[in-house]
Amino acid sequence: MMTSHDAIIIGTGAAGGIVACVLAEAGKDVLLLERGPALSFSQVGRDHLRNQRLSIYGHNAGPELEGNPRVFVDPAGNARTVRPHEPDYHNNAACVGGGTRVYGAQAWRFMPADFRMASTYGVPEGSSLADWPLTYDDVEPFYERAEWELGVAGDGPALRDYVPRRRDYPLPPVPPSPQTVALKRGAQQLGWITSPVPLLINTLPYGRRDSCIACKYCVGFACPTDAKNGSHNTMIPRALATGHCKLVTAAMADRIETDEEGKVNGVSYFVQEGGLAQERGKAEAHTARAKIVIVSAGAIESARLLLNSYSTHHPNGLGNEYDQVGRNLQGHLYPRAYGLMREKVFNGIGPGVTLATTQFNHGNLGVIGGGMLADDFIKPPIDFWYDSLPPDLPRWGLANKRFMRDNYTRVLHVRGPVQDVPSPEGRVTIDRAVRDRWGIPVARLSGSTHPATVVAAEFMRSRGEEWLRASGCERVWSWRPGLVLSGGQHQAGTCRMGHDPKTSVTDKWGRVHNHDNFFVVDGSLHVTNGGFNPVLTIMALAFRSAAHIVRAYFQCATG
């Protein structure tokens, strides 16, 4: 079956949904492909043992555990096949909305210095640290657009001196909780700046949707009142309402098609019968042609698709003339610290994250970059048990039960992402010996972040302990970070933007070098990933790239 469109977009996450909306509202005929289903609230579920944050026994927003393997190569060079719920898979959700269906929705802007890391710190030996080909000022109007079109709750003036902005957030921040009071007291004692955590959550009714009811299920779960703002409930419904966007779920992109001259002209993909996991052979093959093709499948899957789209003209994959596709995979190391308070600091009111310090994102002696620290989202008891117990506490037995009973409400958590210093050896390649249920070679993950990232993470871990002690914790514990591959739900960097095709995959708009009509628009573009959750930057760049595509490719046709 063959169809023809103005644009094909692969992926419905934070970026893909936005690009689809902007193009469809400009009157363009858009085909939007999503490998997963459109999950209802009940389909996402609230299983404490199987969710996107604690996936020991499975998860709740895809991809399906069977038929979607990857290959992980450990530091000793040993390769093994991993399933989507296992840690070394570096999973992100696979459903309409992508990770935004179940994320925690922290909506930070990157700081101006985050766009010029190499100029600020130099380039450590063995790293691929580089400046972005654009500045904070280039992105700022699109940060504002994302905040207002999707809905972000926060306090802009609290950080205006560090992150310039022209307009405040459309919604007030989430209210403080008992831990907010304790942490603010500790920060004041230390002389640290703090601010509410910006969240893509309706603290008041917004966008014709209800406000947050402060339930205990936020990060890793779907919102019962639809107050958590993702592409699935904001931009994609707008795109579909135009009549110009067709959404196809259970659609797995096989390869980007090119013509006899090597020019991108469409996508081949499989559609699963009934939208459910079936045996191979139950899927129907499709090909669609388009003037513009946009890949928004996430840093790992976008790189995988480009590498699998090899041909006579592109023997190493699309955009990979200089072996750059899949390199510089980064996410975030996430130092964390815990402290035991005398009083209760957990009141069961969500989402849980309320207060952060950005005191240490830059300007730390002997550290490249730094990061943000904030209190944590509410954890179900089993998540607390897996993640938060003191290292010397028995993992079972009477002492463990007593600690859980007496201290679940008295443990104060702080954590946050640190600026990754990317390594060219942290990468995605393809493994042709292992294939998914569609018969497509899977992603092969190898390498690690740069050792300078571990230095930054250790520095931030110490700051976390310091903050907890100042806040009144009578006992503090944490774990030293190690050198690992950094990807996970904050995955970025595998199709980084830049001016030079020899060191980057796309230009500053996400257009793949040497291709006039082929774009990557998602976290793959990030040259560096900031010391913050990256989703608002992904969204801002999606608005920016989509506006450019409309202006540069369709303006003449629309007048």
The other form holds:
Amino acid sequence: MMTSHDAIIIGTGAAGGIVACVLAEAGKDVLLLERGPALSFSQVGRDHLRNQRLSIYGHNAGPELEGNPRVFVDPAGNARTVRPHEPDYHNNAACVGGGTRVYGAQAWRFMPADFRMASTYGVPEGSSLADWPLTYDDVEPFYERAEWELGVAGDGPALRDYVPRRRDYPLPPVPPSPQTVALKRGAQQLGWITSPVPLLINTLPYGRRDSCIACKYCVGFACPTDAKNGSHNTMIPRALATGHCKLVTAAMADRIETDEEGKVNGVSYFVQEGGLAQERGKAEAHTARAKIVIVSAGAIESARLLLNSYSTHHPNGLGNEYDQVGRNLQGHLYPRAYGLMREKVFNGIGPGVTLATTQFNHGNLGVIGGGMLADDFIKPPIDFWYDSLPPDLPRWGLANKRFMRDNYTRVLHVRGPVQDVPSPEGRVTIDRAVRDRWGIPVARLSGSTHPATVVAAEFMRSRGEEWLRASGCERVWSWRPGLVLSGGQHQAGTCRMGHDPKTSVTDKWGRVHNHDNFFVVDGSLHVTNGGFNPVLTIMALAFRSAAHIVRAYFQCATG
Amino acid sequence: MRLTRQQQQTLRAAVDRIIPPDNYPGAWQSGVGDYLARQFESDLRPVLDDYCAGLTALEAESVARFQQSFNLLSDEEQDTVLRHIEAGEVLTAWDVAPCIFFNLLVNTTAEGFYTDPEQGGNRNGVSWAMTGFEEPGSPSPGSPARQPRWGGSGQPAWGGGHLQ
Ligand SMILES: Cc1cc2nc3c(=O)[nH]c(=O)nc-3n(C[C@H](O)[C@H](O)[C@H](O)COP(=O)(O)OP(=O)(O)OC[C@H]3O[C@@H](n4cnc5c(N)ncnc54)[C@H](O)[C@@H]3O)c2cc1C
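Given the form predicted alone, corresponding form predicted in complex with the partner chain:
Now the full complex is given, and it begins with the chain already shown.
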């Protein structure tokens, strides 16, 4: 059975939900495919050992641990099969809403210089650092749209030195906590500018949903009052309300279909009857046709899908004439520092992240880029035990227990994403020898970021320690960053946009070069990934691409 | 659970040195044994043989070093045995790498003690009260009060906003 649509969108994450909504509200008939299920609050649950932040034995927003392997190749060249909750899998999430179902919801804009990295710094050898084919000013109206349509809480005037904006945030920022006061004092002493952290969280009722109740479970969990704004509770419900968008869950796209001339004309996908818990073999194969196909499966899976969609016209996969698909995989090294305060700095009021400095995103001597630094979301004690204890503290015995007892509420944390200097060797390819539950060849991850990223991360680690000392910490500890593959929850860059088909995969709208009806719209597009959490930029670009698609393809054609 | 009686006794004594009782309960009293019993049937099943081999070897180390069962040693003697194992300085033949066993023991004990009580350990949220993560009697996360805890009647305590 074959259905036919104006557009098929693969993936319901940050970008997919937005594009589905804009197209459906323009009256277009949209088929929206999502490999995972729609998860309720209780399905996501509150398991401290199996969530998208601490995934010791599993996680809570997909993909399922069995039947969804990837292959990871370590720096020495050893390949091994990894399961979705292992760190080397570089997972984000697989459910309706994608990463936005369980994200922390920091809502940063990139800075103007983030779109011009090559012009600003030059290109170090071995790196694929490049300028974007668009500027901050091109994206600014769409940042604003994302902030207002999904709902962001923040303090625009306090951030005016970081990025120009025409309009303030729709919601006031989260309030300060004791740690904010300490860190603000420290920053003032150092002469650093700070501001509240913008968050996609309702600090007041917004979008006909409740406000935040300040629980302790933002990152890696779902929100009990639905006050955390993601695709699943903003754009996708709007898309479905039009009656023009059909969402199919447990639907795994395995191939973009092309006709005899090599033109994209549809998607094949498997639907797991009865849901994902069912045994292998009960998947039903479907093909749907569409005028436009839009890939939004996240940076690793989008690249995998394009590479798996090879044919006689496209022997190396779609959009991969010049071996660009899957390269430049980026995320963020995330240096962090901890310090011990004499007084309590924890009041148990979530989200926990309150204050940031963007002082070191650029203009650091001998460093390419830099990054934002902020305090952290509240960490459950077991997460704190694994992540935050001083390296010289015994790992067991009374000393360890007493440190937890006395100091869980006295440890100040700062951390932040460091702008990746991309390497073409940090990449996604296909491993035909390893298949997932549907029989589809899996993603193979290899390489690492460029060594210049490690320099920037080390610089930011020192700034973190400096901030903590100035804030009154008696003892400060942190870890040296290493040269690793960066991807993970902030994965981006695998189908970068650009003017030149030889060095990029799509044009500045996300249209795949040499195709007129085939788009990528998710984090894959990022030429560089900013020194910020990436989701608001993914959202802004999705609004921009969606507006373009409606304008260029549908307004005159069907108008 | 496939642990022998001896292994059970060793485990009970060992987890109480990893997280000893003080003015807050130790690992065993707070339910780490229950947490582990569940985990041995599920997530830890693949490493259960290592875990058991380690407990048996720990007992043998104790006999070799102090001529007594581990669970009968004094706190100080027990810590001495554990410290040697942690450092890889063992007197007997081990069927599992001592450091692998030791890491498992430490990590899984901490997990049972600090994770959410639904998993069998951390009875009554004892470690959450100890750390200050949850004040005793704070509202259950599943049944949220409908007001932000930082504010009064829907208005945030930090006042105003920048609504346009
Ligand atoms: C715990 C956590 C905390 C985070 N915190 C922040 C934060 O504070 N700030 C921030 O900026 N970012 C944060 N992120 C990252 C953010 O969620 C991602 O940047 C964002 O979701 C990426 O958007 P995307 O559209 O590129 O892909 P995704 O959101 O990953 O969406 C891709 C979707 O496609 C689906 N899919 C994949 N393959 C297929 C297929 N073949 N067929 C059908 N469907 C498919 C997936 O299931 C998924 O739903 C966090 C992420 C996590 C997990």
